[in-house]
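Here you get one chain, nothing else, as structure tokens; it is the form predicted on its own.
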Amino acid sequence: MNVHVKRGVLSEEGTEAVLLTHFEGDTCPTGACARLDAKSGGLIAALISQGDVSGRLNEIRVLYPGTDVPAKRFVVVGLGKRADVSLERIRGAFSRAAQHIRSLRVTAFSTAVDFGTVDLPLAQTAEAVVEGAILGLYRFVRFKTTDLTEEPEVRAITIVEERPAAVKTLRTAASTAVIVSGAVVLARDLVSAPANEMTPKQLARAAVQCSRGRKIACTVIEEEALRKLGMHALLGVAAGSDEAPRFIILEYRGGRRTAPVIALVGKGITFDSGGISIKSADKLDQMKSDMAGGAAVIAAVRAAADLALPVNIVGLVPAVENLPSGKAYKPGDILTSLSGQTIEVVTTDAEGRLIMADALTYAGRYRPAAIIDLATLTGACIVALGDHVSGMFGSDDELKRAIREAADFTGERVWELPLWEEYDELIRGDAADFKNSGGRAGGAVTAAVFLSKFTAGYPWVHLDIAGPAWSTKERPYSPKGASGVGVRLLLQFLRTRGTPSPVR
């Protein structure tokens, strides 16, 4: 997607479509919409007065101005009530509008980031406009050869700005939004790829590709080296598959040499059958998405490098398949983790926390200022919070606050759940230090409590993204299927916080 920012007058743009906005309750056009209306002889104002353009949130109207302006179409999208305007509403509205423009077989359109008086910073508004449009236009069609839609792709968006002082701001914002949106698209592509294509080896190759030409060092640790390291929890999960495991390390050093590292850890189960404790057939095809946390980490590190963020980051992705076979680990087995702590396997379908245990322990080698992990960890989190919200757990109040603020800004909602000591008893092992499942009661909490035992006391937040990582229906700027959740949240956190708290 090419996004251009140019100094000019929107009413003079010779384009297939101009995208404009209108607020519900406004009796006349405002901002750029008002100037286009004046140029077209009051066409939009007349339709507003007749009630044909209401401004209701995400309402779309296509108008044909004739010969008064060089643009062939006005596409007017509603932003809802002016008092309720937000970055999230703007993302959603521009997503729906861009999709509608594509349905008109239009491959390029122009717009302006001028909605009249709104209490939002210009740069943030521009980023929301571009993110909404790019992410709303996303489609995963790599494997389609028949029944392809006849709608051509939108290839270019032009933002036109009359004010000279605002052009530079808009160019920077648009460039940032393209990078961030591109990272989300990468994560969606990785998660959407079928498990026969996206194996641990292929996920590692994708990470290596992301490092090329960037200030990123990528190391991939293979099976024998993992055994020497002592990552036996990870290796236990991988034992049932013919696909060998990989441990992916991405290091980006954008901060001072002496500045501490922020560790991002993402679960990378490229397919989860449940192992010996096999899952039911229902939705088993969606278990290719069990590496959504790992995909988010890879994409976020790539974008951090492209944005030249002044932070030091390490991204860690344990990548394995969880399959049943004669070699597979079994309920009742005891695994010795990288930390030296032992784990009694109650169910092989609680595999994510095992590979994350070794990855979190490895993160401690960097003496990180913070550890943030993302994992499609538990169905219990979906039961508790639904499929729009990630469960948040953590050991550090300041870090949790920063994550919550980033989530509120990006619209990737999180909700904190407790890590009270009373839950420890539920994961205490009978024949080992811990067991890998505390049972059905409080399943998301006991999984997080288990992970906490491997964070070595560093400031830590765990995000259970099981709900929003994969959607069964389309949402504004997020398609049915892989959402790329967590990428924008992580990047917003990294952009605004840098190093969140000192090493303890």
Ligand code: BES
Second form
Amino acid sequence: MNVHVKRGVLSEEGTEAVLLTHFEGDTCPTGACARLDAKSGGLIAALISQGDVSGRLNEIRVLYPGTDVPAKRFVVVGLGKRADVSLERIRGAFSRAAQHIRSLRVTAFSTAVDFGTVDLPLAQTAEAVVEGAILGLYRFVRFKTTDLTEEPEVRAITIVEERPAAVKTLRTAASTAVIVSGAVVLARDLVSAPANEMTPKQLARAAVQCSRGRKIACTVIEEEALRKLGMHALLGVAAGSDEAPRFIILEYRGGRRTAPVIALVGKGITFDSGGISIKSADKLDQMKSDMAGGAAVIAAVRAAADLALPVNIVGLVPAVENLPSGKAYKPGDILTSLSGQTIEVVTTDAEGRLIMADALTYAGRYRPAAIIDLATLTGACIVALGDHVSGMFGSDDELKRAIREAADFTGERVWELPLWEEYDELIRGDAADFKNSGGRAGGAVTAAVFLSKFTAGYPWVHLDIAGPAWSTKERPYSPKGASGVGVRLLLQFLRTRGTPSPVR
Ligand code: BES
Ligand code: MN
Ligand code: ZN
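The form predicted together with the named molecule is what I need now, so please give it after the form predicted on its own.
In what comes next, the whole complex appears, and the chain from above leads the way.
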């Protein structure tokens, strides 16, 4: 997507469509919409007083202004009540509007980030506008060859700004939002890619590609070396598949040389059949999305480098396929993890925590200031919180607070669940230190408690993204399927870490 910020006035935009906003309850147009309307005979004002343009949240009205202005169409999107405006509503509304514009087969539009007085900083508002539009327009069409009725892609958005002082702010905000949304799109693409293509090797290749031409060092550890390292929990899961595992390391050092790193760890199960403890056929195809945590980490590191964030980051993605076969690991097997702790396999379908255990232990080598892991870890988390919420667990109040703040800012819902010691006995092993399942009760919690045993006391937050990683229905600015959840949250967290006094 080409996003361009230009000094000028909307009334002079000779464009296919001008996207405008209106608040519910306002009796006349405001902001940039008012100034454009004054130049086009008060068309919008008339429709507002007539009630045809109500400003209700996400209402779309397409108007044809005639010859007073060069623009061919006005698309007016409702932002709801002015007092209830939020970045999240703006993202959603611009998503809907952009989708509507695409349905008109219009491939470029102009808009302005000036809605009259709203209590939101200009830069944040502009980022929300661009993110909403880009993310709402996302489609995964790489494998479509025959759908010729498909609407053409929207290729360009022009943000027009009259106030010279605001242009620079908008340029920075727009390019930031393009990078951030681009990272979400990358994560969605990686997750949407089918498992016959998106193997551990391919995921590693994608990570290497992200590192090229950027200040990112990418190291991929292959099977033999993993064996030498002692990552036997990861290797246990990998044993059943003909696709060899990969351990992906992305290092970005944008901070001071001596500043500690932040470790991001993402589950990279490229397909989760359940293994010998095989899953039922229902929704099994969705299990190609079991590498959504890994995809989010790769995408976030790429964007952190593109944004030149002043932080040191290591991204770790254990990439493995979980399949049954004659070589597969079995219930009852005991695995010795990289940490030296032993794990009794109760079910081969609790594979995520096994590969994450070794990845979390590996993260300890960096003596990180914080470890944040993202994993489509448990169906139980979906049962507990619903499919649009990530479960949050963590050992450090300050880090949890920062993650919650980042999530509130980006609109990615997270809710904390406990790690109380009473849960410990549920994952105590009979023949080994731990077992890899604590049973049905509190399944999201016992999975997180299991992970905590491999974090070696570092400040750590675990996000169970099993629900939001894949949407079975369309959501505001997230079409059905891969959501790219976690990418914006991680970047928001890293952005506030990088700047002692937030410049937002
Ligand atoms: N990848 C799944 C969790 C999952 C389920 C993600 C549904 C997205 C949608 C994970 O590997 C898994 O199978 N977890 C088991 C754990 C159980 C066997 C202890 C689960 O949640 O049922
Ligand atoms: Mn599983
Ligand atoms: Zn899984």
